[in-house]
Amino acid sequence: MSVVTDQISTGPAGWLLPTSLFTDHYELTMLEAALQSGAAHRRSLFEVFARRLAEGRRYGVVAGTGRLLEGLATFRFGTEELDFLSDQRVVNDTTLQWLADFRFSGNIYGYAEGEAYFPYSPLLQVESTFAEACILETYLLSVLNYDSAVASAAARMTSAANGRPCIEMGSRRINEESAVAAARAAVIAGFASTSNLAAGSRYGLETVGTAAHSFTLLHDSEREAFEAQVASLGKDTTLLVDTFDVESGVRTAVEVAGRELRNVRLDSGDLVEQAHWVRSLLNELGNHETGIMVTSDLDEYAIAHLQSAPVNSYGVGTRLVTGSGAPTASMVYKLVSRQDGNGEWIDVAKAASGKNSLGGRKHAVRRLNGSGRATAELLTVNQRAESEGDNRPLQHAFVRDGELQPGWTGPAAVTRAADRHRASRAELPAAVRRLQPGEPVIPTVFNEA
């Protein structure tokens, strides 16, 4: 049997590491007991859904997807892995052999990275037997749940920066791993680079940097410091100029790299108005093509208020890979269909107070306006969705029988994503862009069967 794994680049050494041990402890106990009781091999179907975005959020974007794909190539349970869970008394000899020939072997199904979600968009949805669902729900919400935050701050990031280019630089206020999916992440949803270098190799991404302030205390003078960075990498560069005097950081570094000066750098202080300061000082200098970037602490409104600043371009680091305030996107994973003794496909659903789930296999279109304008999410529950006309049906097969579906992971699978995420947003009304609290801009409508 053909799986997942055959079809996907290992990449560099030590990048696709196991992911079998990303997993909750129950999760390999239901999986002993249902193996005990007989149902794990009954055909079930999960799904991923939030059931509400961040508190005032407009939209979310989906984001990990092709991660999790990746991933999937590699959640096998070898020697390593099968001695801990003896070791350590985690399930019986017979779960663990079931564990040892684990192959995905079902299909994967959801929303394609880059896209706009709503309160109860099924995101991804995975059709298997109980026992191989069972336990890749960590593992799934894992990335979706960190993607999925971070694209959708980098996406009001991008959108209150209004065209001018934002760079992903947060590596160093979170762990190395996720600094790669945050990295990801951002690019998918609009962002324009990242500091981040294993991120570039893995996904082809555009790397960019410079120099910090150690290097200029390093040198004798900001003056040898500037002069050494341009011999080293031309005048295409970017000069920080505020680690003594700004003003003076400024003239310096016009007089040594002069009229071809790409950028200069400012990292503290009231931006607004030393970037007004600077492009004054800049302009009489005769260096009228030299930009200005800023960094320190940005976030969407920081970014919004710097809209009136002569600024070409911002570094987000520690709010962008930490949410913005919403850390997790708050998704979930839950069984909404199973088979029963006789092959027949039963709907259940959770009813506890404030967790609520409605049962059953969900199809989603976007409703679209004459115009091309989105003004609904549209799904149903156990039948097709409406998608004639002017419905975008909105899920795509990532998985059928165990065989990955080609474009969903890679460097490729980052520029579809971007694109996607482009045109998403493109369609979506007009108050996506506003940063103020409010109602998802669409609503979410079921019909049911």
Given for the second form:
Number of protein chains: 2
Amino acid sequence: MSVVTDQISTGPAGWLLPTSLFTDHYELTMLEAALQSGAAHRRSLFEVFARRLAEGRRYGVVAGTGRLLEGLATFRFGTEELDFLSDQRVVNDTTLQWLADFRFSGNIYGYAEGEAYFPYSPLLQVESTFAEACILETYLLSVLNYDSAVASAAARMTSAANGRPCIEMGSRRINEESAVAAARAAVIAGFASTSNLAAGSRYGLETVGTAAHSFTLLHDSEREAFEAQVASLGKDTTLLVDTFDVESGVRTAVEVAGRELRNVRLDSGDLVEQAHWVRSLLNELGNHETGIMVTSDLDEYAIAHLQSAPVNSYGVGTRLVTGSGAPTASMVYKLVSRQDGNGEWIDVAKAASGKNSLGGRKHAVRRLNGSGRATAELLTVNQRAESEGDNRPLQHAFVRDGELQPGWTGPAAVTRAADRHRASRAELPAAVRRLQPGEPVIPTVFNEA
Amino acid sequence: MSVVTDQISTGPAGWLLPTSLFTDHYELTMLEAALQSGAAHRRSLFEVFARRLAEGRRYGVVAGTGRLLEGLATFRFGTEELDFLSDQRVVNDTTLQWLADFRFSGNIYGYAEGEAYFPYSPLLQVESTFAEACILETYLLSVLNYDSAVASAAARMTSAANGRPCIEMGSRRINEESAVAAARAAVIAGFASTSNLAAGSRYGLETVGTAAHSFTLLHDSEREAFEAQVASLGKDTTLLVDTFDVESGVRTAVEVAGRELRNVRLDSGDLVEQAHWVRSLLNELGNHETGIMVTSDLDEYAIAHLQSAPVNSYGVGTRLVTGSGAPTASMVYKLVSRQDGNGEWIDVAKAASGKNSLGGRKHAVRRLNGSGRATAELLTVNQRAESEGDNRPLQHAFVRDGELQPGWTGPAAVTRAADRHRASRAELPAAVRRLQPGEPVIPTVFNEA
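Please give the corresponding structure for the form predicted in complex with another copy of the chain, as opposed to the form predicted on its own shown earlier.
All chains and molecules follow, beginning with the one already shown.
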């Protein structure tokens, strides 16, 4: 039994299911053909990178690495998976046997979760036989592409919010499992909490909630609804005040909950204008400590616009979980080097028109100036960057000889990734905060050596 | 034990996990407050609808209904879920007990999967106590919003392809479970097959695959790679010919596989221009029966553009699984009617600025003219549409008194939904095929009676 399994032996069933069929048909038929040709056993290096950031974005944020390492432990072909592949004649018996025995035995390196990335940053490297690396492709990309898309959008939102808490509330707008991944990615990129209970359960994230219009409408009056909520959840709660009329909603909320009312929530209309007069009204009623939470299709631009208003927290949904216009990070998984029949390493790359990529193993450092500010993403091919005082290495070993290295998975890894993201963002030039479209905030520099 | 469970007792573990924590925190705190106020037991009617279609779209396509009905069977709070909710003090003991006993006992009605929908179409209705309907909200919306977004995009693609097969290949671009749902939704909206093995396994979808550039690059030459693929998979396969030089790739493919070569695949460059000369080259080489498959960031517009080219099939990825610019269907779940303390039904709706919705139970029919062509989405409130000869009823009973009605789940339901989608689309005005932005192809008409 591989150590990878042993290290991820607890946690909700949701992420202990086999992940092996989250795979494209062709990964397994390529495996079969390569087993037959003998090339399957050639050592190979695959790299994950994005040729470009989402349009106009200044940086991307790596997320999903912890999830994919967790999923690797259950990337196994058991009876159910093998029966399906056999019944559908996806692959032949030799290949089925190989899959039955499959345990990832190679190495995985990459950028730590929460790290900023740029075009061509080698986010993940899988070094193993072709066979082992090939069958992981679809799953690894699925996880990284979605999670990083959400984290990259979330980072712009928390940056725009400039310290005011952002709360992830987008579960209902996206696939139910995506919602869990999105909550996790959002917290890595600076969100304070999530509404998603499965994310709370799996990753130890703080979950929070207010109430919906339906709760008010269920009761015979807004007052009765507020009384019911306060009786059950206490005065330290958030009352939704825009079901009927915002002003009377606020007055009723204060009458029912008194000074201790934590928040009122505004979910419609002109939020900037409302926030101003609701703040005045709350102050006039003596509720100086009651906050204003706003929701309603917020994105980074709306948050920036609301920064001038007396708002205390932002609930963000749809635009977060759909990557604010960029719902996938467009990462690819490319064979960049492999051994030949004599064990010599050969760099490889597709050569036909468009989509060019560069063969060879990439080493990556973030080049820093004397003040510790990032100035470039420095990639060197087949050799490490020359040692310069302030280059920060970006690649870590996640898996060595099939063995998961400690510290990259589970709830604690999410907390560490959030800390890392904060540090990584702080190191980038100030232009990183700009929301308007532009070039990556630091250039990617290839030094082919 | 509820009959719902019994009806969905087989199938891969992937969809037999508890779905109950795919839920927003506030659904359970609202439940707690409503249990305490007593209002939780009021019979309620919630409706799912979209206030608008994605920008410029002529129609939407309902998908996800089968999946959510399958998931309803495992929407249970077992020890693990209850322990989490208790440890995190999400809800009190009374509420935990209620959740432990929860079995959905109400009714669910709605549009059949594959059906076209329009603004305000009541796609799903949940009629039960407030308590039971409230806690389902997040999960039902997650499933419908993503699956319908993909199906709505897929329908435009298959419409543009006009009979040429479309193949779903987007798994790597989106969350791993989203990918399965996307494959299913794509097939409902006319896709021929998918690359996703989990989707094949769960829903009996046909899975297909070709080969990647890495497979060619793994071998010492393109010829060796093609020989390996043909030796393993036979000549009835698709060879990827653009790793180095397309012309020599095509020539080598024909030399290796001969007349029986099924397809060559083009994945880069100007596909229209290439398809023309590759077709000529294949014909010149005598391979009149070998088809041309194109891939590479296709969407409905690229497919329409390629219709003039001699292309045989389209592999569609990123743009499909991200809804071609609309990655969520923006559906909402609103309380529209509920009983008061005396058992009288009261229609309800939010009244504050923006986001207005209409209280009361909606009955929906598609109004058809004498030729069987749809002319309007007719919604009547609290009474059925007057009987007119050619009105087609749109609402079906999926669950009655907690009991799943037969025919709406599992692989067979996907096939039926695909048939239904074809019929539903054929019934719409011809403008349904237009890709340029415009109004919904039929108006939504409210007849409040």
